[in-house]
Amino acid sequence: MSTSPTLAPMNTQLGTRRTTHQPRRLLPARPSRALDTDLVWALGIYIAVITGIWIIHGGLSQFGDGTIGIATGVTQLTGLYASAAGLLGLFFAARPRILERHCGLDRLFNWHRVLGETMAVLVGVHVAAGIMAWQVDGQWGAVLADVTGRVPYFAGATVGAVLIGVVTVTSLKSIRNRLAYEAWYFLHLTAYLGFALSFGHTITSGTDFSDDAIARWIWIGLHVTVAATLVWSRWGHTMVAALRPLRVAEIQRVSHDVCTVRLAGGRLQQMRGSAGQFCFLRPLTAAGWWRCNPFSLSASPTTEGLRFSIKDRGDASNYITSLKVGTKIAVEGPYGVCTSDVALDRKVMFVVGGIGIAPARALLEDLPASAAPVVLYRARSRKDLIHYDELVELAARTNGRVLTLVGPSASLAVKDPFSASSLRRAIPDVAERVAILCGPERLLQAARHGLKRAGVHTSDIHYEHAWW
């Protein structure tokens, strides 16, 4: 295993001109001032406003007008809720920093996914109820003509509903796993078009907005706010990253399937970031500009560079690690909430596996000696122990230690190495520690279950889910 040259301590001898340069750490990521109660209140007000618009314009009274009235009321309500879910989902996808720093990007994206699926279900009910309310005496041909162009804005709404349906189906895990991330992502973007095409008919159809200027401007204002947030917080950051890129400064192979990539550049003087976070990397090359994938920092970020440990997982990782020194990279982020702030001046333990070692290794640089970290490192073989020497050195500096668990699951002496009893034997004071988990989903689930049974409070277990 190779060790990082950046780990050498700084030596400054008074009266001499020879010094060992110590790079300056980036300013830490700004904390969020948002509270969970703020989010609950905002969501409650949002739902109340949407529901209030429907009630004020007679939506509730529709349920007393027979089958057609009920279908009309359901059509109006599901249409409003579908648009509301879509707007909120787009707002989360915009990655507003105040929410990302509070909740984590993984949770924002998972909420975005849930809201997208909810919107698709509501659109389906909306279309079915609308057709039931619209058709009279079985005149299905007239209904088809109306929704495909005879009624203004309904052709766009029909196309929008189809696009949303396609995106929803291709986002099912069984189908999504068969697609390359980039292919799925660009297909996913058509949902934005579908949402935009559906906007016109919500304003001109029915009484919720066409006959009420105040409600109409509230609705338009919500759309403009979300669009502005997308432009600034999402696409604006992408443009800044592309206009002020970093460059590949060094690529080193550290194992049979892992390389470290260090990026450097003048933009680092203004960036903020902390160990434990990750960035989206977009190579600015003819064949790579459309590739944008997340990679975790494997060293504390400094003004001299961002280091990533990248495992060979497919086309995207192979492309990054095969770039030439000097290649421009657009860097979005850093993102993530599992920083040293979660330690709260307490003892820390890590449960890591696979390339999840990257954020854990970076975090060890930022922990104080009082953290006395214990690293439980799970690997299938000795050659998969990435950065092992660096981990041992960093842990020793903070009064900690590294414990390895190597081998296929079937060959382990302990049937469940993450059971409560196993964790207590390895770390007697496990219940008093803050736990940080980094690795594949199966490891996260096993470690969470065992830690809770070992007495670690849920609020002291920190991790970030993969959203892809």
Given for the second form:
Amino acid sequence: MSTSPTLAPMNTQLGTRRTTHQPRRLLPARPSRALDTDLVWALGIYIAVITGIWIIHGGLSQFGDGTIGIATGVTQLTGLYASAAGLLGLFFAARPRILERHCGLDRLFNWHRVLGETMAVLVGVHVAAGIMAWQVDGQWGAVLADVTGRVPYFAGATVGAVLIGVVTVTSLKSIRNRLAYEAWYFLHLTAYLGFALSFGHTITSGTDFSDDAIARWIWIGLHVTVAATLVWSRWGHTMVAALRPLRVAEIQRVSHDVCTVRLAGGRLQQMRGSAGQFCFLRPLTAAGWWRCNPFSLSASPTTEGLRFSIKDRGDASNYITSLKVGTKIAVEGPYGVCTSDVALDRKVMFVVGGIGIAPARALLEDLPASAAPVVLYRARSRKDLIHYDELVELAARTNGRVLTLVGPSASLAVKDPFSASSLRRAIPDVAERVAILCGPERLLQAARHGLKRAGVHTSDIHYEHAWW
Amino acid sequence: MKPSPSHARRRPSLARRALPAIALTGASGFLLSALDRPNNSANAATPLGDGVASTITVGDVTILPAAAPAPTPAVAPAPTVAPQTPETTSSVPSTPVATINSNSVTTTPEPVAVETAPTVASTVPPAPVATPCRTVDGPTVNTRFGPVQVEASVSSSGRICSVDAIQSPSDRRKSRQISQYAVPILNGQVMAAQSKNINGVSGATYTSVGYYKSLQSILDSLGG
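Swap state to the form predicted in complex with the partner chain from the form predicted on its own:
Shown next: the complete complex, the earlier chain at its head.
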């Protein structure tokens, strides 16, 4: 690791390192072969097939049939699109590698959220329009009795809609923040149940799938594909992680509230990963096996171990930093696309706040000398600056420097330390640099705003989107 | 170094964290078992995915749901006339009745065999003997799923002797199932109401409306 930090020479050194049993860096994760255009095409075909099935079965023509025709058409279309959005959302939550490597888990989860919310709205319209379509002359009691259970498979659909409503409401940020993460997560899992319960009525009612065997098999095939992706990509990876766990090799307290945790094990020989990524850690203990939380790598991953810097922020982080050496931990990932690849061959700057220093610290190891990185490190107090000596040393190796900004916001000399003029004064060539941001949401927003004003192109600003 | 805050907190347990989800799953199971009452009594042989449920009002008179226990006393059948043997629903054709040519007006003596679904068999009205009935075919009403045409026999006094749909949606397997189920119920409703003021069949809305329109025009033409 003390040799050249560039990636390209690393690979040529691998052979010699292996023979001498030196630790080597993990190979970087394979890039996704998908292009943006591929994904747009796939999405377009997906929507076209589903809309086409509806149109072929007379979907459009019923809009000329008066109120009931319109209500029927709206019911069918919203039902189809709700299922389509839900399937796509489940597909994203399954973290298929081809998508994760392309746009990062944070983007996938954000899309999962958008699709889930879309589905909930569509289900609401679907239910309202369905009741309108079913009634003829305002006999609401009979209609409600029909659609909530007297029609075969409709009870499941009703309960499914209720579950999807509960899952959506508990995922609203204001409500979710009141729930413990795991309580929210287990509630969220009931969406699988809701989706499965409502599947029956999509096949048996309506005209799209009950009469047309081809359409029916396309529909079933879509569900099977998503289920297979979930089993293989999501649960399969969890199983692999649990069956081949790493062990806690070392825990060091580096500040009053931050510990570094190093995990090691034989599985590292086959793992891939790069600095800037994060892993989900699941302690395989009686009190921890049901908890899985993401933590950023704070050093370039090597066969010697994965190092995480974990701040005491809640139950999960407290628990992990209190584990004994030798405890098994299931590691899922690493995930994330904010690696040294985003730097290309350009100069780099970091805007870092709090524990966000962890991925920045790891990335500094991976950057080539041409990067000349400047690290803007924001912390509440001196004692919150962690890994400071390491940062200075790593930055110096690549002709970079570390600028700290310490103190509560109110005490700072400048009102907005991330305004365009402040950034330009600190980093005269800010507009030429690639910016990597790691930190809390408010810092990311302020920094993004200032950087754009300072002339940094949006595509040169890299950061993990907050997914909750 | 400050004492770690972790010791002050209560350690969370799996049971506490999973409780909301388990409660929700249990409530869903309960709700599902409470709600799931598929009305299979009338269609056990040919399960319909679509509406097989309560009645809905097509005309301006509200009658109890056909699926409910048959409201026999309301119609007060004459004790001398036994209800006709209900025919099986399978005899209700999606093709026209073979014995009667369309557009013909024939006279048949009463009582006429009334095709009714088993559930509405007891609502057959009193049948004064030997009043001649005229059989009239109504216009074909095109619905979204296919044409509906009603044929009715009406006596000079305006009593409906028999009624049936000689055309009903049959293009698709599903439509045939629905017609097979709904038409006997509609026939029974007309016989019971002795007018066009019927409930429809929920889930067979289009067929019900088409049936109603075709019947309405027969009764209008006869009633002058």
